[in-house]
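In the form predicted on its own, a lone chain appears below as structure tokens.
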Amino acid sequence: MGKIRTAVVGLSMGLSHAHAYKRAERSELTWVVDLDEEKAKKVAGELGCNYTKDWMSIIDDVDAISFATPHHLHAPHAMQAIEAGKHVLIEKPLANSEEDCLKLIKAADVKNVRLMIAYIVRYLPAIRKLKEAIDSGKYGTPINAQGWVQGNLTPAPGSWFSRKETLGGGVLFSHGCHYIDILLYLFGDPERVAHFGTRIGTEWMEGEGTSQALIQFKSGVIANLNSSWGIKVARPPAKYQIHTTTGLLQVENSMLKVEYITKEGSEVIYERPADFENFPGRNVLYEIEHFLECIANGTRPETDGVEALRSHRTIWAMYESQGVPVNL
């Protein structure tokens, strides 16, 4: 097939798409669209494509739509799209309920279009290298894996991140859902779950701003997710350590170097070539690219809507546990 005619929709955190389907080559970027229409021009300015504020407007100009909307419409955006016979990119998450996860899913199978969520981290190499590491079996089997995702969220009182009902939840949810994706990918199904949240250093928001997530997996394999949007000083050893029977794996916080690590020494897995050409859009890239080509291909994303669903699921499993009183 030809050129695939692309649009984004959202340039703030959809900017990253835009340079990203700029640079790719199965792609023609042809439309960039925002609500602040200053900005949508000066984007289109300089990635050399049209711009609106309307995307129903130029829905019969393209092929592939990516969405960086609000969460809440995620749902109403994507399945105006799918019905259009588009195929359609959705920043995490897919629905803020389980019910439209599934009517995406089930119109994009009537529609024979592609769905895949943007799940960013999943397609990083050192993360596709941590796989491999685990599943080759060389460097032991996995018992325990910890993961921290930390920062300090500018407070945007009243705005849409800061509801429940339009944010899908909290932290978790919004931006641990990457992080809760990956421990998926790496191990498998779960078989418990229990979570613990808090709103102290984030009580602008009305879902937990801190969250410990905990999951045991049917392999027997345990994880620890700790996310917060309200830590002051970050100082995480590392984005992911798994320890295995014969030592420590471990995911530096840049997601660039990827260790095995034992009594005896290390040894370097994976890490980004010194020679790395950078520029705006880099890691998106990697999404960006898998899903045009399962477009081309007419293959199905590796993140689509059923895998998403499965992150979304467990998260809404932690959020409907309580956790056991202490009496003491």
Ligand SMILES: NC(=O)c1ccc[n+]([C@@H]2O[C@H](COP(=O)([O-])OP(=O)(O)OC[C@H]3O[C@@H](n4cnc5c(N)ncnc54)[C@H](O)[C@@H]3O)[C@@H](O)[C@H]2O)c1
Second form
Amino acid sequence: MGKIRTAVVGLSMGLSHAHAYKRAERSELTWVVDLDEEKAKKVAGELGCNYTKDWMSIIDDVDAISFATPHHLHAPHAMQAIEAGKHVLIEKPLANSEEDCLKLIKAADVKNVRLMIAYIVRYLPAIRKLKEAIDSGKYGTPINAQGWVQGNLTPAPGSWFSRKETLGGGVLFSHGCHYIDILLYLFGDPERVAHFGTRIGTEWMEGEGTSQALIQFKSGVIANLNSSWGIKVARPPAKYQIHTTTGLLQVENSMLKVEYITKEGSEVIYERPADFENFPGRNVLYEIEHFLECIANGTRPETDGVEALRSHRTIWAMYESQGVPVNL
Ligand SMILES: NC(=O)c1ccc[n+]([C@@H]2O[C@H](COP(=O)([O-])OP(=O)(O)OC[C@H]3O[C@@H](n4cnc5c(N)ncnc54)[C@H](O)[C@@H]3O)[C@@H](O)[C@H]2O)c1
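Return one more block: the form predicted in complex with the ligand, after the form predicted on its own shown previously.
All chains and molecules follow, beginning with the one already shown.
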């Protein structure tokens, strides 16, 4: 197979996709696209590719497209691309409704194209090592997992990410979805879920800006995720702490180190090597290499539409679970 001709639509988060496609052996970055033509021109100049503001006008010139656009555009754009026979890598979420997710999954199967969600965290070396460590059984049986996602977004009233209809929910759906996906990846299917959200401190958002999500897995493991876009001073102890029957598995905030800690001492399970080469799009390149490999080999991406829907359904069930009044 020759080089896969790639395009990126939406050049904020998508800028990292463009850098990664430029680097990837299997790809020829052919087009970058943004409604802001100046932005697209600048990126095209830096990366040596074509640019346009109208992605449909270049569809015949590409094999695969990354969409890094506002959430409400994911479903209609991905559907158009799939129907044109293109492979699609879509930033999270896959779509804002279950119905749209199911339509996309079916269309990709009918057209025999790869549909993948850009769950960047899944493909990070630290998370792969954490999964291996848990599955090995060497570090005890997981009991309780906690995760922290703490950010402070500049208030943007009226923006697409302030409105529920366009964002698809609040911080949990938009940002927490990565970390709910990781919990499902590590511990399997959930048995039951709960959720509380608040808009205090993020009143510019229609959905919750701060969230506490709870899961009990079928295995019995319990987990909670604390996500916020309204944290003034972030001091999370880690990205994840997983208490097991023998000790504590901890993923550092930067996700560059994983440790196993017991009363006797600690063992480093993963640490980014000192001679690690960093460059724009480094973390996105892990997922993009997987996407391109799946296209080349005709295999299903690990984070395909079905896997995306699993994590989205978990969050939708959390949203449905909230709001039960206490009758004192
Ligand atoms: N994985 C991550 O770490 C991460 C981080 C940030 C954002 N994201 C995801 O990336 C996506 C985009 O988020 P963002 O923060 O970059 O949004 P943004 O609003 O900052 O940027 C979106 C870009 O898309 C362009 N755009 C919008 N509609 C377009 C269209 N029809 N054609 C071409 N260009 C169009 C806009 O001009 C803008 O440049 C979302 O799905 C978001 O959840 C992921």
